[in-house]
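In structure tokens, the next block holds one chain alone, the form predicted on its own.
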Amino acid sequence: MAFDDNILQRWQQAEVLLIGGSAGSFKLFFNIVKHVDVDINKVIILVMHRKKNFFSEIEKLFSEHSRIYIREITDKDALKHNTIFIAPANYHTLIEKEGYFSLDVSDPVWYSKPSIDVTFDSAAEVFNERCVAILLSGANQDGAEGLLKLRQAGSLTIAQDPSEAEMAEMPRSAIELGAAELVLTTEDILKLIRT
């Protein structure tokens, strides 16, 4: 797919790249991390559903294959460009207007903590058109409402093509809700990130 000038301009001007995913999304997360350029000039935030205490192995694996710095988010961490931040298990990750993260211990949303909806919703209030958000494979509807709020705020919103997702429910829910401005194949998601 050839991206039009409007999409390319919005991608290049975005300060933040948000990516949410659940069941079936690990391989694409891994490929995205591998393909991020060192000078991407964005804050990258990954929100993945996973089991408790599973982070250290993901961080280690991703770090071994990434060209930019990766870290698990801790409370009050400042957002930094050219860094991949991973939402920790057992907390919801919120983005504050002052440019830092805060962690929340409230109940799971869609049986998930971290919840993609919670992070996307907080980002919609902060970044508006300065954000690109991608929703990947997953077996529930987490992320769809948050993606809609981002789109309404002016962000570029993308859903993985459900026909390519191992679990189509999550991107399909976003599309049905009108939250996804673009529906991209795995190849096109990677192409955009390398642009």
Given for the second form:
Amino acid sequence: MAFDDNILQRWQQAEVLLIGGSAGSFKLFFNIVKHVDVDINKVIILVMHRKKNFFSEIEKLFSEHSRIYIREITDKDALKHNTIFIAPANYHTLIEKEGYFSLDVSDPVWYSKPSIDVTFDSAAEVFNERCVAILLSGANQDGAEGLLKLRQAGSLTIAQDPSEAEMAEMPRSAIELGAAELVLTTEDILKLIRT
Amino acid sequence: MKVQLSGITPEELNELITLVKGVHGFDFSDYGKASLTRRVSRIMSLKKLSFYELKHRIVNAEGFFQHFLEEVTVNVTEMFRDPNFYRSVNELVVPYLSTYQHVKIWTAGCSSGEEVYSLAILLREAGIKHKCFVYGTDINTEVLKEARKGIYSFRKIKSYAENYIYTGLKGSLTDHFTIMYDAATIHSELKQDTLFSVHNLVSDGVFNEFQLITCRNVFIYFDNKLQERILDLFYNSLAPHGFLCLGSKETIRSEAFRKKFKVINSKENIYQKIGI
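Based on the form predicted on its own presented above, generate the structure block for the form predicted together with the partner chain.
Next comes the full complex, this chain leading.
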């Protein structure tokens, strides 16, 4: 599909790209990371559900296939443009309005730590219309309420088309809640990111 | 389950901080705002309180502030959390501690005591427990009561046992507990030479000299300014060449402090005081 001018303008003006995903989202995360331009001129924040004590090599794997800098978040890291930040396992990631990350080890939300809702909710307090958020495949409802909060704050909110998601529940919950301004196919998500 | 969307504005948060400081003497002004907002909003939503009602209870309701403190400070902990950290302590710090006649250790922000007992078990397995004394401190009197008991639900112990496997320590976690029905009690030998007491990192000072200080996943709730102030407290509480351990996603950012510590393990954030 062709994006209308309003969408394109909001995409181009956004300073932050937030992406949340769970079961079945890995491949799309990988493709997004691979296709992001060096001069995208946004802070990119990825929140993926991950298992505790599972010492994944996601950061390394993504780095090998990306042209832009990738970093797993450490507490109080400053937000930087043209950088992909990955939320670490076993912590929630929050955003401070002074422009840095704070981590939090409180209880899991939707059995998940990191929780997408926690980061989206915190981002809604800070970024307003300066943000684009995308919710991908997953088997629970984490992220739906956070996406709604972002939409209410003026962010451009997108859900992956549930018919294409390996696990439809997460994007479908967001759509049912009225949290998604756009529902995009996998192809269109990649197209928007390369715009 | 519903998530709590934040219900408190930055102005209200500041008002609350001033109130708590004035009435109860606890200073949250240098805590990270995002996390504090989330915690306070959570209490309001769980208790169905308006901001006005919350303030009213903090001032007037007996015992409410203790409860507030318990909810607002995060008390999530585990035994052998981040197993690789314990592996590193065993390999890099224990050999050093073994050379001393007496070893004093401080776990700051110990919550319900899991980390203090994890260290006690590690020291016992290394054969140096008899000459070590471990202090656990927290600002919260309620969690310290739990810590002193050393009784954990069997469900928790099962997940702690999984951490234990990854530490590379010999034996098994349950060797150190007596399990009855659905609860596990830490062996009294491991409680010997441990002391749990109240200490507020924001307002209290140096109380002893230590060869090892651990303060893991506590700094994440403080802003940079407060982190530096507490680093200074830790620096002054460490013996020359003593070790400081932070959480695996925490780091010493200040240039001034980076010069005062040698990095022993950058991934697990183990530092050693450069002697003077």
